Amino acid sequence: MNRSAESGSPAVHAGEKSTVRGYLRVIRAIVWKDLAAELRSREMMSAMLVFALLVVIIFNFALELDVRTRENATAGVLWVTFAFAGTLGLNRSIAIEKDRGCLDGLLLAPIDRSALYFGKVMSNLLFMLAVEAVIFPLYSVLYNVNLFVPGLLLVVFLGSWGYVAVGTLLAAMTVQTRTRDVLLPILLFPVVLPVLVPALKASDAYLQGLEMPAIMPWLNLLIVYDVIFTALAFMGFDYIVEE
């Protein structure tokens, strides 16, 4: 009996490892496909970057006369920029798949739909982080504000994750409609408000140099919302793409 158990155990573990490796391989393949397509076309990143740069520059001129207001508005300007630039990316991310017929091919492939969801989330997150990596130094120079604070970088990552986790699901939901460009922001912003508010408050607290007891409630709220929204999107993605 012991020999049987001993002989069966490695096979079970090998099967589990193989399944996990296969799942991760699908996610990696989808991310790589999106990155390669974007490197060839540069459609989505160009639109996101141009939009984000214009927003930062316009706010710079609009708030130039009031230095104090400009410092206090840093967190708000950053998250407005990231949210609207991210919406452009989310819209194009799924729309390109549909227009080129790739979405039908992905749905017909014998892969777990949740792997497709996480692959799209990861690629959207990478695009959004790339835009933020360009905006951070530019904003620091134009507004004379040091944004390279470790806590602020963590908040930006958590906020971006929550944003793309919900946005990818809603983009998949609206991609079949003719008014997807208008419908996605209308559906997205009310839903991601619980992510954007704690992200904005935590960012502002880090920039103001507040102590951790004042920051932790917003940070905890952001983490909880990220977990809940990711779980809900994970469970609903299969049903939405089927419909």
Contents of the next structure:
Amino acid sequence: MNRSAESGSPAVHAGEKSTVRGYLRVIRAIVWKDLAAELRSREMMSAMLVFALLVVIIFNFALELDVRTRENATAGVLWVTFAFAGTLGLNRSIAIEKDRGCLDGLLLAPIDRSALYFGKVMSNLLFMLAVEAVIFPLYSVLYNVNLFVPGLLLVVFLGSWGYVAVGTLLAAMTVQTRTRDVLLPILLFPVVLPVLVPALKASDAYLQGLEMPAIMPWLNLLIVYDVIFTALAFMGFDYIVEE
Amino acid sequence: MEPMPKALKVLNWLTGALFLAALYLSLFFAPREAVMGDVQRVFYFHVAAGWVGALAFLVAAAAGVLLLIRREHRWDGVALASVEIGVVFTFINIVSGSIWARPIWNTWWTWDPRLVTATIMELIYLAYLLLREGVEDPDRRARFAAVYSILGFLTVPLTFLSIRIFRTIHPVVVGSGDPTATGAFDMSPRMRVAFFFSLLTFTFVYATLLWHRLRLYRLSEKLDTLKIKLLS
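Moving from the form predicted alone to the form predicted together with the partner chain:
Every component of the complex follows; first up is the chain already shown.
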């Protein structure tokens, strides 16, 4: 919160908030605030990372990965790991805002509510990409597969975007319910499946080295659902945070 | 207790009569399917239940949009009633499909895209009901439920299209799909009559149930305000 007051204050000057530059500046201020808070406490990233690593290790025992099945299961293991670690981060990222009345503070600020939504999406996306950036080389070393395929990186980005776009909205919703922590995955996973399934299929196709015609339908579906979910969540966010 | 409106009474009897007729049409009037035998008759109610599920979720999403725009609380009642009915009929759809699949596909369940997407649809609306449980403030509950029902509805078209965009063994009977799917068949004119009559009947069943559920919703709201009045 302090951070946002320092670096975000120019954005809230009257007259500027309606311009695109002002809007972007608000988003940047919110992202910066989240990053600064995380850099000081490191509680979210460390929890997400350790959890993600544990999921990867448990899969090793669950699937008794020999070389063949390991190659076939890679995309699945990766996306399950990201999805699980993602809910942890999403829950935390909104709970932090809620706990000490920070969310009320943000809502009181004379900024566009949608800028608040996009700011939270951006910072959640950054946290998720950071976890993925650590898991990728680790997984490559542990299981001896090369994950650094350009196409796969694009799919991971698009999949994470769709996941976070819906996840941020639903986290803002579940944080205000009685059963806040358990409710998020139950609400999120079935809804976000149209993003996770094509992301998983496309990742698998890239890892198997398939040709573009086999991958394109999945990429298209992924992009279409990214756009739809982002638009809908952006419209719905206002109704979620209003009192 | 307000008396039941006359139109609703008429609708009750009409729906009952239609249902009996639909039973007759699908059990006796429609011919025995040549390859699958009598188990194919499940098809008439299976598709009709699936149709009601999708329709109910569409109505819930539309009620959600109306609630958010107009801010009228009654749309929350429509959405809740519709989702409850949709959950029950989607369940009937899944179970009846399973009963059909046992002799035809030789398994109760297979991880076919259509089956999975239908199940996910069911899970979304079970989550919807859980979400409602978790919020006490009625205004907020209505808003949250509305947003979630709109988000959730995005997977319903995916369910409908799943047998058309993915490779699947689920037969596409209406709008000619892959005839090689296990269990695909061409409808004879009599079958078509039974099929469309079932769809119509189930739509009436949906409307009747929705009306009853709405009355129940209003009565329970009335009860709540009376309770508050009594306690204060």
